[in-house]
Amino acid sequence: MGLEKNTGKTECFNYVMQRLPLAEKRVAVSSIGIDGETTDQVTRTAKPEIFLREGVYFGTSEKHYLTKRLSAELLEITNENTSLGNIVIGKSLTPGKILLSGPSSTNGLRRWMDDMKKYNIDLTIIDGALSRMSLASPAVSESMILATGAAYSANINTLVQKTAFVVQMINLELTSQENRHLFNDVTIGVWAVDEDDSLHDLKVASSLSVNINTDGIKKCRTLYVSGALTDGFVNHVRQNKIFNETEIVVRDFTKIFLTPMTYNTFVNGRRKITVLQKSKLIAVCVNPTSPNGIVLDSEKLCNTLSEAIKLPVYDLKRN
């Protein structure tokens, strides 16, 4: 997943699947959106190309199949359509640069994920896109590889902190066995859990609306949103005394649409913010260099980025 457009996502991508022990497992790959151009569409900056080993099974529209720079087997053609044509399952021959277009929806790469199974697959790795960060949800993925880089901010401080706060978001607190049994099936609307451990349906159905419903509470220990969680919502809850030592439940981080102001005025005190899923984040790559020309210090944006976020963090082009 990358935090903008040239953070260095296609490079991970490609380094992590040259380097996959494919004698010992199947691998198979695809992508929410269009990877492997060699021009980026929106920047018109060079792209770098996908490289598929022999032995890769991968997922991509009828249209890129036709395209690809590699002898393939074509093992089906499934009922997942996009606007390039159906979804193409195949097998890589030799090695080769293909374009990689997959199910254009969270609920189509579930099901092409599970499709897969019968291929005895035992890894599948996607390339995420921009504008889609719910295929990071646990829901979607057991793990995840963040991409950050200059384009996301010109400023080493400036960049540590954004990113260093998405980082926060993903390794959020998982909420109690028994707010997970409690909410784990609620997929509308707004909850709340009073001091009695009385269950109470506030009559919205988002965040986005803050006429909330409060009547019969006097203390509210849990609130869970089933949908986003916006800073809308967060400021009208912490204005109300009744959310004074209150926890809010999200399903997981990828529902979180807050500032870090609003986050850590929220949190500052007796209340929490948690999710029913926790996500699993392995590594995060960097890319120093940006599409207008800026170039940071690796070696320090490295050093700082991983000082704040406490986990390993790569150039992989310097490496």
Given for the second form:
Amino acid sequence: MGLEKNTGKTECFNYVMQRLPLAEKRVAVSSIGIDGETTDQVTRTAKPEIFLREGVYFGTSEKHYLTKRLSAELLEITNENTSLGNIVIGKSLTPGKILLSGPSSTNGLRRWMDDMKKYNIDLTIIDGALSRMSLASPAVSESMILATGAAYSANINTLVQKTAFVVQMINLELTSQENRHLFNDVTIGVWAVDEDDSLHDLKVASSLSVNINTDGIKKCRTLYVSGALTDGFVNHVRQNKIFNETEIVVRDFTKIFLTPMTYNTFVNGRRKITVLQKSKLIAVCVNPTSPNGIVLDSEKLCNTLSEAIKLPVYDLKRN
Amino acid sequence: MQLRKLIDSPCGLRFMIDNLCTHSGYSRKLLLESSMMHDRLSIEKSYEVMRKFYHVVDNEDNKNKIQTLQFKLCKLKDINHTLSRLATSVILDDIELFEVKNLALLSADVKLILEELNLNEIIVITSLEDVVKILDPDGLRIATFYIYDSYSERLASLRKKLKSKDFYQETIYNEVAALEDEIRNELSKRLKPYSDSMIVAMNALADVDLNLAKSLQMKEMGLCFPTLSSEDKSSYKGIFHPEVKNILEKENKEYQKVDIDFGLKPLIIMGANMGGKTIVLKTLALCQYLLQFGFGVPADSAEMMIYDEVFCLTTDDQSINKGLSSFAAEMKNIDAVIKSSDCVLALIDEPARTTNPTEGTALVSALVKMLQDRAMSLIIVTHYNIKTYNNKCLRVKGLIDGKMNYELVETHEGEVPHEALNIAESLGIDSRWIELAKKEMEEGR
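Would you mind generating the form predicted together with its partner chain now that we have the form predicted alone?
First the chain shown before, then all remaining chains and molecules of the complex.
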């Protein structure tokens, strides 16, 4: 998943693909939307192409299947539609290059992944696309690699801060077993659990509206927000005394739309935000160059970021 | 008339089509594009095929085979576009070759199952073994495709070279691509002569799917095979409307089936409100369409005539209000019946209901008089006390001990039942209103 276009997702994708033990694992790849173009559709900068080794299963649109630069066995034409034709499933017979254009929605991608089960795939790698953060949701993927870089912000400090905040959100603590059990199948509304463990529907249509009905609640212990968590809602909750010691639970980090300031003001020793599902962040990659010509100091960037997020940070081009 | 154009007829044809469990989108497309049958021979022939399928479906021992067949038919795709391209000597790409190969393998699979079910002579699937041989040079019979190594030794050796390195080798791949193109060209040429037989096979597969789906629907809904009457007479025993029956069953209510006979003379149905008269009309229209599209008919038994056209003018026809007053729209619709050729089934629900009873009665009586000598089946539902010119009249039995009996019984001119007030009463309508109306009635006498 990339935080911005041109943060080096494809480069990272190829890097991982190149090193997978294909003899032992069956690997399937796809992307959300179009990926692997030779030049960027928006900024016209050179882009790496997706390179597949022999024996990789892949999903791409009919159009891109026909322009592939490798020999492949066509296994199936699925019913999943995209603007470039149905998604087809193939298996590479020789190494070569291909454009990947997978299902264009999270649900479509999930269906595709379910469909791939019949080929006994051990590992599926999805090339995420711009602003398709929801795809990284644990509902779809088990773990993720985050790509960030100069295209996201040209100032090292800002870039580190912004990236670190995203990492902080991805690493939010999992809520208690009990809460997970309670809220897992709840997909609508905002719910509160008070001191006596009784459940209240706050009758909030979405967290964009701040009219919450707190009748009968003296002190709220847990607040479950099924949809998006926004600044307005969190600030409103913060100002209401009954939420002084509340844990806000959201489905996963992709539902959080908070600025660092709101988050930091809300979370103190007594209040916290937790998630029902958590994805595992494996690594962070950086691309110090941006399409408008800015080149950041790669070593400094890696070190500062690594220090801030306590995770390994790689600049794949440099290493 | 295509089924696509009739499907939203107010008689409830859509319910039947939507509940038809076809396994391929292509079969459904063919069904919707099919035209209403008008000749005895094709209708009889279509039921003959379906009887064989029904017989197979009705046998519990065939359950597994039927399921396998259904599973296979899911893979039937509409590849008319590819096949027409093939016929015009276009070079097919990998995806198209894959589609062709899948069709060829599928028809072989289905053919085999039909043989096991003894249906292979009922619907004959053209053998596409030659196509399979062209696209499956290694004889693997797997439904996947690529330009196989065995098509060319040169290709095999080039691919070996590509595989030996773990990076992209542009020049070698270019040669491979050129070679693959040549082979595709060759394959397309060899496949071209089979394009017609592939279309025939594809349509035969869709035919299997449709017959299977129709037979299963018959079994599930309790439909019957109609017989074509040899005289000008239609006769139904235990007719029912599947959609209404379905709704009632969901509410744990029972649907009362009715019997009805008619010929080429006008038939007038009178009777209480809420007596199911409109449903009878709709069911008759539905049955007629189902017969002429080769479906099972919702009745215990049905002996039916064939018509050129069916008019089903019911009070809830949405098209009635398109920019015209309800009276004008209705008059125009009935006018179309009068101007139609003979050999139509005209079902008219409460004609002239929106005008005053004096003129309304005159209009309906005149309609009966004018159409009684035409060779059409006219069925009219009315509340007016019309002149029937000795034509057959039926009425709904009506409320008996507070319970509605929907049975149709013969009645005579001038015996229009007066049950509206009783029925309104049983609905729990404000009693002051009903009492006043009763008084009005008495004063009027």
